[in-house]
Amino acid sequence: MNQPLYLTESDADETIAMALGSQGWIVIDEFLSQSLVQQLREESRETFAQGQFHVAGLGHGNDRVIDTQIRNDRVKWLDVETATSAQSAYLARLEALRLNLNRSLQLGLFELECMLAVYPAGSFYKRHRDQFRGIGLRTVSVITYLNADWEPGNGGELRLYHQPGDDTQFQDIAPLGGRLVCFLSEEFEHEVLTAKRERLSLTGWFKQRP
């Protein structure tokens, strides 16, 4: 895969914009400071232990279903009104990215929807796109990982497919703490390979107006 990048905040945002405009995806390492990653990780584990996460569903509205043969992670949606200080810092960082993408690419990104995701050992999410059928509002997917000391063999990689229906052209991206993966939501099918240990992330989508 392309080598992950280590950049300052302003350079990172410009690099993300350029990459989305050319190849449609990018991996940035140390997008968040390790201290913020640690805070978010500890909060995620605490709220997960308190039972505040629920089994993730598929689809939207009345079409939403639970199918643990396709995905079996647990999620908790973030709310800006009840966000912790660490979550607010993360949301502020993504707001700066949203504004820069609008300036650079004229994408008309209006808002962010974001959730914490926990993949207990043995969890996965089969190949999919980040778009609800008939609702093309999700424009840019942003995934930030919160894991410490992730090693080869732990599984849980994000497999990003380059061509629809082609199983041979893909990148496997390890969920290293502080790493950001950013891609055009409608363009790239992807999946989460089976995690062999607990896997934590913040997954979000910059959306256009209805």
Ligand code: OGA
Given for the second form:
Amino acid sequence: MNQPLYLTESDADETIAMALGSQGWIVIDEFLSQSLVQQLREESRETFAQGQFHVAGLGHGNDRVIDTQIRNDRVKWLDVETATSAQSAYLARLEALRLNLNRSLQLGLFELECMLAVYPAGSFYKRHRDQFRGIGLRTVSVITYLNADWEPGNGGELRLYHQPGDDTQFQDIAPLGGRLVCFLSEEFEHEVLTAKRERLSLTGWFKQRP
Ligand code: OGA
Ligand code: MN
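Go ahead and give the structure of the form predicted together with ligand OGA, now that the form predicted alone is out.
Next comes the full complex, and the chain you just saw is listed first.
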């Protein structure tokens, strides 16, 4: 959070790569322009109102289960084929980031999976890891927030724990519009604290080959 505002895109990508290579996580403000954030937010709220989101699950494929005691956000996967122009602009920005991360860190990231997420007021996602060690496909978690005028009392912070199993050391990151958070998916346990108002984000994972 100590980076200068208005980084150029390649400066931002370089900053992200260096931080992932050292501390393993980073927050970049103003990653997206406010006009793109606004467009993404409005489209997201519209498709949410149309009932196009589903209750988020845990796990994958046949192991997928719904447990609203653990998470109760609603999600909608992005699909390149049907993406809006704002979503395509976002995916293009992340594609540039992916290529830069591969160049700087030789991570061999080959694909992005990405979803819109809505946390209705009262929603949360308990402490978890996005990828378990040793079976890693999801390598870098990439989250961009879409919220206007988020206030400290609104809750909904991403709590990023510094050490597995230790709940005393963490960073709380408010879901401010245009803010990007990246972290190594296997390393960092995290949770979403209860949001007191609707909270919108784009959540994705750069994946390695199986
Ligand atoms: C997730 C997640 C964090 C956030 O979807 O796996 O941890 O801040 N999201 O939205
Ligand atoms: Mn997560």
